[in-house]
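Next comes just one chain, in structure tokens: the form predicted on its own.
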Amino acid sequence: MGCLYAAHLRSSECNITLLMRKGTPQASLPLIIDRNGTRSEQQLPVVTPENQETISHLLVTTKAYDVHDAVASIVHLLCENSLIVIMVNGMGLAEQLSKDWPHLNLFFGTTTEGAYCISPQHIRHTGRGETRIGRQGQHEPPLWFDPWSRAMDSCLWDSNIEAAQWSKLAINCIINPLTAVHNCTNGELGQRRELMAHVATLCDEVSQITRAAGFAQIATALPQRVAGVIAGTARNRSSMLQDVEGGRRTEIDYITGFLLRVADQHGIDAPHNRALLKRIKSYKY
């Protein structure tokens, strides 16, 4: 995804670096996107962190376990001016960024864009979607915000961020793990009698833990919203998914982990999103 937003960002001419890990040798790198039976080819600077000077806007958009790092391993190159956008699956990050940093100045954003890497800078745009970027409560986006509005189809600043975070953060919870465990694609889903109990069952457990957290609405219209990503999304492999067949650490505890250490703060029980947490984390990496 960060991929993704650096190519709409440099078409609407911002300046864009990519940051890479510690000892990347090039200057520069091709980025390279498919979209539509069209590609496209920029040539992007690139910094590692041991030769880049202060960051005045950092885009971060890595696995939700791996953003504590990534932000410490360029925390001394932050000021109290640096905006920092934190696009990730999950929630629970902001507590814990703002705990061990709290001069950072932090939004964030959700997304329904769809993409995935055919190799290192190398994207394919499966489908157009949604981004909200925003930070609770603030009512007006700042200036910085201009150019991704302009560079992106559907780019919103959302000032009841939190909530936009919760609703993917509900589907995800039910979608992902379940096709992990299943080994499925989202649309068997909704075609697979005994997975439709499940997801049934798991919809019921979601919405009365969302509407305990203050998001009534959510709740309310989750069963809708789940059955249509499943529709829409009916040939896609989770990113949940593809991680448990890769042996890669999954995001589980930034979903179902933080849906669960809420629902505890409610005394909620919530056995069978127990179950799938404790069926994923079993897998090995």
The other form holds:
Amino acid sequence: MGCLYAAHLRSSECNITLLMRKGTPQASLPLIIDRNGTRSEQQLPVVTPENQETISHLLVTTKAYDVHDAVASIVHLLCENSLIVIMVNGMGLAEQLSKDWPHLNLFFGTTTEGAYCISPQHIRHTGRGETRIGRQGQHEPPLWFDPWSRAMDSCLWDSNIEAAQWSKLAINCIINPLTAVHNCTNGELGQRRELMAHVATLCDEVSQITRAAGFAQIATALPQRVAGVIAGTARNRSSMLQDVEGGRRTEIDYITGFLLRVADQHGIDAPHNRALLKRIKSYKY
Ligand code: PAF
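Cool, the form predicted on its own is there; where's the form predicted in complex with pantoate?
Next comes the full complex, this chain leading.
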């Protein structure tokens, strides 16, 4: 996702640098985006935390569990006016980051753009979606947001970004762990009777927690939204299933784990979500 945004923002005349892990040797890298049979290639400068100068705007698109370490590696390069846009799966990062660095100027994003990595810095953009970026309660978009709204087809400022994040979280809590545990495509959740029953039970629990968290409209619409995403992404293997298949760590702590922390605050039991969390966390990576 980071490469997709880098390419689009570069085309929108933004000065983009790819910030790579410590030790990456290159000074620049080609960034290739394939879309509908056409290919665009751009050469983008590369820096690493040890040779980067002050960072003014930082977009973080790592796995959720890598965000804290990624920020720790560059926090010395931030200045008073620096800002960070966190665009990752799951929730709970605002609390985690603010605990260690209360001064960070944080914004959050969520997207339904479809893309996957063919090889490092070679991306296939599979489907246009919608991106929402914002800070809770900030109604006017800041000036830096202008090129963002020009760069992507549908990139909106959202002053209620927590609702947008929660809406995605609620869907991920249902589709991701179920597909990972049952080793099935998203579509099978809407076709196999025993899986449909699981979806319904989880929907009830997630809706109850969603309502308690103050997102009543999202709670009411959840069963229909989940059915829509299952049908619309029927052939997909969810990101969590791909992580389990690849023997990688999953983002469950930031998806179901976050949901259950909110459930605990409201005294809600949610046994089915708890069982899924335990099962996914039992996988070795
Ligand atoms: O994480 C994913 O794979 C996606 O967010 C979703 C919506 C579950 C579709 O595969």
